[in-house]
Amino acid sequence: MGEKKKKIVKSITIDVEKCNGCRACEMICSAFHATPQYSSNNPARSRIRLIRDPLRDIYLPVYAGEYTPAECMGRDKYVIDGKEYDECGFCRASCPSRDAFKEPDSKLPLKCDMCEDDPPQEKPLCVQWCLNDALIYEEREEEVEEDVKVEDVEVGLESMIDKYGLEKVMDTISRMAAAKRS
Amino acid sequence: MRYAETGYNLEIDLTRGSIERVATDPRDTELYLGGLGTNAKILWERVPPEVEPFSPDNLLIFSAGLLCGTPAPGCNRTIVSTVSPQTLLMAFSMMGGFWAPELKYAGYDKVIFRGKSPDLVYLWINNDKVEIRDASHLKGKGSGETAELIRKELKEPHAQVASIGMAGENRVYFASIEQGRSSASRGGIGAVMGDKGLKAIAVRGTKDINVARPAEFMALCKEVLEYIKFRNENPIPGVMPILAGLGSPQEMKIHDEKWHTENFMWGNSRVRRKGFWNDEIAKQWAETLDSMRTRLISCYNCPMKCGATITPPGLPTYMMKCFSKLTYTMAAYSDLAFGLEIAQRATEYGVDGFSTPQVMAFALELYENGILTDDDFPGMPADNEGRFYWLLDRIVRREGIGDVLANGTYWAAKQIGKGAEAFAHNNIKKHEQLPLKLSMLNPIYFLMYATGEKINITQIEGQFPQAPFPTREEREAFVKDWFQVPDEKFKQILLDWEPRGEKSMPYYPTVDMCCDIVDWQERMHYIDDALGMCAGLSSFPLKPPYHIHNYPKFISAGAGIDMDEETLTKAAKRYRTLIRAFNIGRGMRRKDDKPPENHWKKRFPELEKELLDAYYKLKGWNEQGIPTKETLLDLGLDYVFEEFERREIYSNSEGAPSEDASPETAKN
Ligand code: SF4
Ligand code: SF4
Ligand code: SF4
């Protein structure tokens, strides 16, 4: 258990009624996270995904959450206002059962980081680009128990370990390190 | 590294079933940009005038624009180019939606089809994996239905699908290519796709698109977004609602039916119903639209909402945009509910929403006038609306009279004879036009109708107000923040332009001013079509976010090509001239550069001649409309000049008779 601390909670309210299905959020998220920043874009690398099925009137922006090594035991399916959403539709996890929220080439997990940047962005990029106000950003102060912040690298490594086993990853890293040093 | 573009095209030979990935020449991008520009170059090089629209040698090119897939807002157009079976000239229809960016992310700028597949097939592009797949189970399926089935069988919900319906399969001359909320409809390109045995192209891409100078490019995009916000909050005063804002005409959002139903023509572009509109209709139609429209939707990476999902009672949901909302209604003298319902079937069949209603109204007019008789319509229902459904079903299957009507009013009239030609009265270059008939000649519109080689007024108009503002104050207010003009002189023209009196139509703007206005308007459309930009954010509306001053910067920062206004203007002129040259090679001449005979009641033949002469001169074309040697050499189109010499184009200045045989009569 961490101790209680004041913390800024960043929240994005998603008003699916206002979404026009443009996917600008996906595009700009991927551009913002490109290296160098904005040098390329690729919605498949986005940390927000628009689940879009116009004929069923489904427009559901979903943010990438935690990486999970194993898929859920069951599946859930929501029906809201007569619209049936796909299995796992609302889930934010980068999960082995699907392609969403993974780098298309390396399959490393992606997670929304609220566009943390130095200096900080006024608003997350997806919010800035959503002129239809389907994504509304708010900050509020809350008292929370401090968590140990898991670094991106750690999440990435964890998923590699899940995939290839600890030994293989260790071997590879020491080999690479040796190669870099020489 | 290539920026903005991928540097690769796919070459698909449907006869042999071969697929090649071909690197493109960056020099071509500098000279012709991309999209329409490079399409034109390829067509010029590979499709000589002898190649018929339905020849295996005709190419069908699907191209993303140069900036599609970059963060530039609203840049999502697919430009489809081929030889049109209807006009026998170059057809280049555009579609918005999501297809072009997806193609870019898959790693290609264009897909070029040649040959013909013996069996119905579709193409599946999944990044580096490209395959031609059997589509025999999709034969006769609707365009939207096809897209759904393909996504299911590929288990790829993110695939973007462009497909044809039954109309394209049966080579209807006004068959469209449909893609969700968008379609490439004009010029019968769907018929060429069907002729090639190609039912659909599905594409999925998960690769990066790079820009050359990221920070600069992003700053430009931000400016555009800010300006879109500003324009959305500040519609232009003193013009009708659909012209006040940005985007394609906001037909889905705005209840503007009064204006269209009272000012456009009903039936076969015949009857103007002044005073048609009343409170009861207003109430009823508003209810219809509000109850059937599920949501306003956009194309890729665009904050506007020009399309809508429509669910007519008891019918599947489909997507619609623009004026097709009213074309069926007005052709049939019916109501909005009928229009929205029949459009569902028409969209699945895959037909153009401008030509189709007119062709059907034309058929009924011939019937009323005894040129077609009961024998031509066996089993046709007696009620008006039922007839339209009946005709639509026959046309897309080419059954009975439908086989004739499927060639469009121009060719159908020729085939029918008995004076039917007089009823095919609303065409330019054999292609059906918007149902508009007006009183006095408008010199600007005269030039646009006569010379626009996209043969659709919406694809050349824009930028300059359609009518003068009544008061000086309004004009001053309008020009105050009109920074989009390429030259200050356009502001003065607008300031001096009066609704009546000395400085009014048709003699003011003067001939030279009209030429400059049209040249500017056309240039912006051509630039859009090369970059893949939506006309609704650029060439079409008044005071758009993209214009001649920021475009060069977008190209420089995005594609890494040094560009300024002059170079860009010259590039646009280069491929615009190349398209002219392509059509000249196919016999197009001055005689074809004319609006429908009855478009205006009051004509001014001398003024019209002067206008055309002056405009040709400005464009660098001779009095027959053929680009001159000087023009061609100045643009670096020496190869065009050489070909013109070889084919004795300049000495055969009359061109081909404009009544060649219809491609359908020479089935192969
Ligand atoms: S940017 Fe906004 S409107 Fe566009 S898809 Fe994302 S959430 Fe929807
Ligand atoms: S907040 Fe930032 S990181 Fe998260 S989805 Fe939006 S753009 Fe991507
Ligand atoms: S302005 Fe309208 S038509 Fe154009 S890209 Fe945006 S949504 Fe599509």
Second form
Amino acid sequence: MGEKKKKIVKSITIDVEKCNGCRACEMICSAFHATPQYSSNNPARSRIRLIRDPLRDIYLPVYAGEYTPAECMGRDKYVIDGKEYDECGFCRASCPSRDAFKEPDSKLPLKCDMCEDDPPQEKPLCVQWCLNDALIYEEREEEVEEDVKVEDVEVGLESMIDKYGLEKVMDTISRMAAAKRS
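Switching forms now, from the form predicted in complex with its partner chain to the form predicted on its own, please provide the structure.
There are no partners or other molecules in what follows, just the one chain.
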């Protein structure tokens, strides 16, 4: 069991009534996370995506949450203005059953990092670029248990091994460990 610490929890609240479907959030997110930064724009690399039904004027931004190694059991349907939506459409997780929130080339899971940078952003860029203030950034202090989940580390390492090979990953870890010791 981990120890309790005070932590700033960052969140984005979405006001669906204000979203006009412009996709500025997707554009700036994918540009911010491009390598090198701002060198390209590919919404498939965005940590926020827009579910849209322009004929009914429905736009719903969803930002990427935690990776889940297994498919969920929920397959509920939602009806909004007479149109049926699958529960997966609103889900924030990257999971094995769909390509949403996965890096298109490596298939590594994507997660919203609130545009953490050096120097830090005042607010995530999707919030800054939202023309209609549909994305509202909030910070609150909470007492949380700090625990590093071994499963999370393993998922990341497995993905890196699949992409680069075991030998390359081991060499990199050895080099990084040696640099930390000196």
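Just so we're clear, the structure is a prediction, and the values are computed from it rather than from any experiment. Numbering follows the first chain given and starts at 1. Whichever C-alpha set is largest while still superposing within 1.5 Å between the two forms counts as the rigid core.
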query	finding
Core-aligned C-alpha movement of Ala44 between the two forms, 2 Å or more	no
Rigid-core frame, C-alpha of Ser174, shift of 2 angstroms or more between the two forms	yes
